[in-house]
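Next up is one chain by itself, shown in structure tokens, the form predicted on its own.
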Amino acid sequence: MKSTADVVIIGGGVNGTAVAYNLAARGCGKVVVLEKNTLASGSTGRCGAGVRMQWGMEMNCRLAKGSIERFETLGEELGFDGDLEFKQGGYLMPAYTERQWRQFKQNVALQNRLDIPSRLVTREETLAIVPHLSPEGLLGAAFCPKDGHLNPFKTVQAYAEAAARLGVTIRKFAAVTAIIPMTGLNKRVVLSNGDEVETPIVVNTAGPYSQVVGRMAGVELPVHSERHQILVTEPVGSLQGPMVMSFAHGLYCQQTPHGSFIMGVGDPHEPRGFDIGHSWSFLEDVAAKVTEIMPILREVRVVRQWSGLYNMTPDAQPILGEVSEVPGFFQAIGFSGHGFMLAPMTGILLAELILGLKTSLDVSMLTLDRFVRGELIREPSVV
């Protein structure tokens, strides 16, 4: 079957559906989302779904603040008949070294200038916020009560349903196999079943497979994918309000409204690839680190673990915008583990860029061309 569209979006995770919704809401014509599996079946459905305003770069602070403010009313905006389970219990970032403490001071000063309600808390205040945190080696913490987490599956469902009501076509089990240039700006997007969609604009929101989509369009994107593992425990009574994120341990740990704990650690030795298996070594590593700083969790049983893929760039910052050498080929990729938390602003910004509107934020520093110019961006506050 052959068809046409004004915009084709490849990837049905949170960013693909957010871009689709925002395009439709701004009056874009025919928008088609192509997802090779089911919606949220990739990185979105496998992430921890934490959202935070506490960053060390102004651009990231603005993107995250704008996204969290939209998460607060997203269910109503999208007319979602359900609960996105947005819990704003805050993020607590404990400091264990003088260097971390100095960095948090700089971060909080920047964040407060941007009206982000973060603050430094003393060692005693830190232990009052999370009483089961070990005092061993603790200097204090940075805390923002507006940070939190929500349900990634319901968030995608809400975006997709709202987009569909506005006329967006969402095709599941629609794997793209080729993007063939045609005369003018048009491209022919070919699916595995032989269907073809002719369009002037293709948006790459394929997450860990973005580089595969890039090659289809003749673009070698400077991204790679790597596994990140995560686990969930049995539900227990309410113990912890905020997400605890320790840069010293490379660890994050949150308690969901359901009562279970979700946690993960970063592995700097993880090889590149598409492996989503999981390992005993991860289980041992995360258990050792989390029980070192929160000994009470020694008594909580693990229910299961799983893996997802981060799509990494050389500077761990996303690529947003049009590829200069392939007009009409837009990217929202390379989020390096932060795609879910930035999705509301990503959806808005990509829609504005595609439609030629003035953007809500200046994200010109995030174009693909920055790697050609050697203008890498360094964010100091990542696990």
Second form
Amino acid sequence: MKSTADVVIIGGGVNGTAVAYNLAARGCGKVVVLEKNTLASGSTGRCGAGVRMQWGMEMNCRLAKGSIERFETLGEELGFDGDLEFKQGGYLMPAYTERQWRQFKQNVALQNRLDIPSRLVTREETLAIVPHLSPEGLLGAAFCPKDGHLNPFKTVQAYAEAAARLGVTIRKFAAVTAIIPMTGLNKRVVLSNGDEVETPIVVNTAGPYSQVVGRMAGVELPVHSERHQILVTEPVGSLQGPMVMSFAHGLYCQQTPHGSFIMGVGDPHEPRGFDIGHSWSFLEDVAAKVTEIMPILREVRVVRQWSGLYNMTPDAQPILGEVSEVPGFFQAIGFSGHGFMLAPMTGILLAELILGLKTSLDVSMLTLDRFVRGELIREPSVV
Amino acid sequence: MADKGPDTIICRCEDITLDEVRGLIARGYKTPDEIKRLSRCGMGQCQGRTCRLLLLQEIAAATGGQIEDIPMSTFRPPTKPIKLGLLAKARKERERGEGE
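Follow the form predicted on its own with the form predicted together with its partner chain, if you could.
Let us now look at the entire complex, which starts with that chain.
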């Protein structure tokens, strides 16, 4: 079947559905979202779903702050009849070395300058915020009470259903196999079932497969994907308010409103690729680390482990905007493990860029060109 | 399950009712994965051992399809809940060369 659209969005995760909703809310014409599996079946539905304003670089701070402020009222904005399960219990980042403490000091100074309510807390205060944290080796922590986490499946459902009510077409099980340039700006987006959609604008929100979509349009994107593993425990009584994130252990751990703990550790030896399998050594690794800093969790049982992919850029900041050599080809990719938390702003900014409106935030530094210019500063606060 | 009421529990680990499952199917979520992720049906202690077939039956009844044609959710390890403390201990023993 052949059809036409004003915008085709490839990838039905949080970014794809957020861009679709924001386009439709601004009166964009015919918007089509193409998702190869089910909504949120890729990185969005596999992520730790933490949202934090505590970043080490100004752009990430601004994107995250704007996003969290929108998460606070997102359910109402989208007319969602369910619960996004937004728990604003804060993010607590314990420091175990002087070097870390100095980095947090620097980050907090930057964050406060940007009106982010983070602060350094003493060792005693840290233990008052998370009483089950081991005092062993603890110097203090950085804490922002406005950080938190929410349910990524419900978030995507809310965006997608709001977008659909505004007339957006969302197609599940619609894998894109080719993007063929036509005369003028139009492109033919070809699906695996032979269907074609002709459109002047293609938006790449394919997460870990963004480079694959890039190649279909003839663009070699400087990103790669890597597996990150994660687990969830049985639900237990309410114990932990904030997300605890230790850079020393490469560990994050939150307790959902449902009562289960969700946690993961980064593996510096993880090879690049698309593997989303799981390993026993991850289970042992995360268990060893989490019970070292929070011994009470020894008694809690793991019920499930899975993995997802980070789409990494050389500077751990996203690539946003139009590709200069392929007009009409927009990117919202390379979030390097924090695409979920930035999605509300990503959705707004991409819609503004596509419709030629003034952007809510100057994100011109996040275009693909920055890698050609070599203007890279690496974000220090990535797990 | 035609003779069961809407409050019938489908997933007993997470207390998910027949009504909730049917509500999601009516909203267009017709795969076990989507229903699992949006309702927690099958995400509990038993990992869907009890509710999997019930859920498949509901989807098949609603879509007029066959159970064997419905894509299943991925089985996730560990098969049985394990205490974090036990896993941590296994790691320590291995590091000391006492394990395996």
